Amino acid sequence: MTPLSAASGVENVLRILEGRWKLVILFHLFGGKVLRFSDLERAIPAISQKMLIQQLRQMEADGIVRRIVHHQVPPKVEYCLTDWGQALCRALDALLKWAALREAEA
């Protein structure tokens, strides 16, 4: 890689996961977890309906989230990652100990 790719790289992926809630709707999903639109909102209380909707629309558009729909009465609409989703797991846990290093020595 050149620095020019690798900015490129980090460019492409910084837009992917843009927006206040992505990555806590991802950590919500990590595990092969499924849940359901009202079990995220549940689990995410500060979040609006809107722009819980938004994100997982995005998300889904950009191939990290899979979007299950029951066709039942009344309807039920489920989430989870990809695999692609579920492979964030590991670079995301990469930066969380990065970011607890950097808490330790301060």
The other form holds:
There are 2 protein chains.
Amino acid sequence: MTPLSAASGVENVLRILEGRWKLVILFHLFGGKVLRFSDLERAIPAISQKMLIQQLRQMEADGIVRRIVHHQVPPKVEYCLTDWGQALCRALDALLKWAALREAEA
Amino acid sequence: MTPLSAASGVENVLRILEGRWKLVILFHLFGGKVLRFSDLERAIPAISQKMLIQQLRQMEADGIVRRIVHHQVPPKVEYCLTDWGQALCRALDALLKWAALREAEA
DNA sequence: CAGAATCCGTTATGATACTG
DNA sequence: CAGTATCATAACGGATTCTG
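Form predicted alone done; form predicted in complex with the DNA now:
So here's everything in the complex, that chain up top.
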């Protein structure tokens, strides 16, 4: 694998993960949890509604989050990870370990 | 590990990797290669000098790139990965595989 | 050669108010 | 409740010029 193709492969992942809040959302949904929009708002107080919905929509478009709409009044919408999303979380494990070792050093 | 601590751990990595060119530089230096500033410029034609030096400096500050100055005229400066940098490349492997599977799907 | 300094347009993010 | 719309600002990236 050439340096460039490897980099472009990782770059696609980075593009999916980039965005101030994607990882926070990802890990809040990790483990099969199903959360409502307002649950996520409460879980991540620092995020604005605009950012929350924007990042969720992008993650949905990237196939790592599933949006479940219950047609009722008042509206109820739930979010959870797709299988790809779960797999992504696990794939981040090596990076987590690298980071942990690093902080231990410092 | 709580979702938040996990996310913050990965976020530190993401912060290190974020920047339009970090990964490209990383993979160009992977495998113990030692390149001059001008080598990197040639290897990555699309990058501007400003971005190249900026990203290199940040990577140096993050301890993943080493800068070697040869005091001579004309100046000669070389860059290579630190052990942490090499380890980071390897830690990206799981992500690469995830991305590869995904593209195969699509 | 290897930068530093400056200007400038684009994009990302945030605050606020409004709605079906 | 779960958004949308609008405006403002901050961060990012690029082009150009200059220098030890």
